[in-house]
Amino acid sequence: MDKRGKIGVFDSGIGGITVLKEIIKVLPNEDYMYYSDSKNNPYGDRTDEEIKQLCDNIVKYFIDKDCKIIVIACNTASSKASDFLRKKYPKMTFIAIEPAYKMVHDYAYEKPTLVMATKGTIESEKFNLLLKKYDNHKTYLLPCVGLADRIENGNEEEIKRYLNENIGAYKGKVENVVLGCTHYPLIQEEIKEVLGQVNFFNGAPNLAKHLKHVLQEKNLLNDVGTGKIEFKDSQKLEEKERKFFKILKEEL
């Protein structure tokens, strides 16, 4: 692998931007290629085999573009396809996001916790093994069907209505909120409006640190790159690209 190669980052939409921004903070000189699979969004409603095939197609695209490492910036894709991809592409290194439930165990174990994630993530074997290992026995699991889609579309009124109807019942009951989908950090303030002052747990900052460590370990760290970011959308939507760079600029 060439240290000048790009870092490939993909998600079912633009939610993975919340992962990319954390990576850029610690790796500003790397060049990036971001793939938004809006054509097949949301992954949480698809079968395991469909998710594996969709991820496989994106990985092939990244390999053709000489990406040196691939970040799976979608919790559903990570939980359903990361093992499959690692077995199929043993020469490629994959860094996969996962819900930050262990962080609750490490930093706020005694506090009641709400895990917000897609139905696919909550039902996955990978997440349930994580829950079994670190369960604080004060945890509510909420499959947020359709929420990632609403965030992707950006309709603020719909998002607020959805949150009031689906998480309003947890106000006063929880102190921790695990954001188990990479779209959800984009609406932290809206969640706070419904639940009040809560502690958010998001796996992206730790993933970014881990990615840097792996690149150093493999001698793939690029200290002289330009920080160029390429965007690819499976529907080839210019509007999606404009929105991506607008949000990225705001987040950084």
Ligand code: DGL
The other form holds:
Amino acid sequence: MDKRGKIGVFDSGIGGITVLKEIIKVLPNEDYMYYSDSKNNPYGDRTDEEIKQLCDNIVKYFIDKDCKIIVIACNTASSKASDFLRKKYPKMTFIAIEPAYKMVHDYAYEKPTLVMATKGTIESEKFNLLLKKYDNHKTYLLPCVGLADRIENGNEEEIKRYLNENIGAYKGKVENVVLGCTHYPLIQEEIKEVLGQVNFFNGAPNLAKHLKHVLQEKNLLNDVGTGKIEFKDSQKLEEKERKFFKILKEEL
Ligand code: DGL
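Okay, that was the form predicted alone. Show me the form predicted in complex with the ligand next.
After this comes the whole thing, all chains and molecules, with the earlier chain placed first.
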């Protein structure tokens, strides 16, 4: 692998921005390639086999573009396809996001916790192993069917209505909220409007540190990159590209 190869980052849509922005903060001298699979999202309701196939296509694309490492910036894809991808591509290194439930165990074990994620993530074997290992026995699991889709479409009114209807019942009941889908950190403020003051847990900052560490260990850190980001959407939507760079700029 070449140090100057790009870091490939993918999600079913724009959610991976919340991961990419943390990575850019710790690795400003790398170059990036971001893949948004808007043609096939949401991933949250898809079967394991479909998700493996979709991720496989994206990985082939990244390998073809000489990416030196791949970040799975989608919890659903990580939980359903990361083992498969690691087995199929033993020479490639994959860094995969997962719901930050271990952080709850480490920092706020006593507090009642709401895990928000897609149905796919919540039902996955990988997440259930994590839950079993770090269970604080005060945890509510909420499969947020359709929420990532609403965030992707960016309709503020619909997002607010969805949250009121689906998480309103947890107001006063939970103090921790695990943002188990990479789209959800984009609506932290809206979640707070419904639940009040809660502690958010998001795996992206730790993933970014881990990625840096892995690149260092493999002697793959690039110090001459310029932070260039190439964007690719599976539907080739120009509007998606504009939205991606607009949100990334705001987030950074
Ligand atoms: N952003 C993705 C995740 O972290 C999934 C959204 C979707 O396509 O359902 O799970």
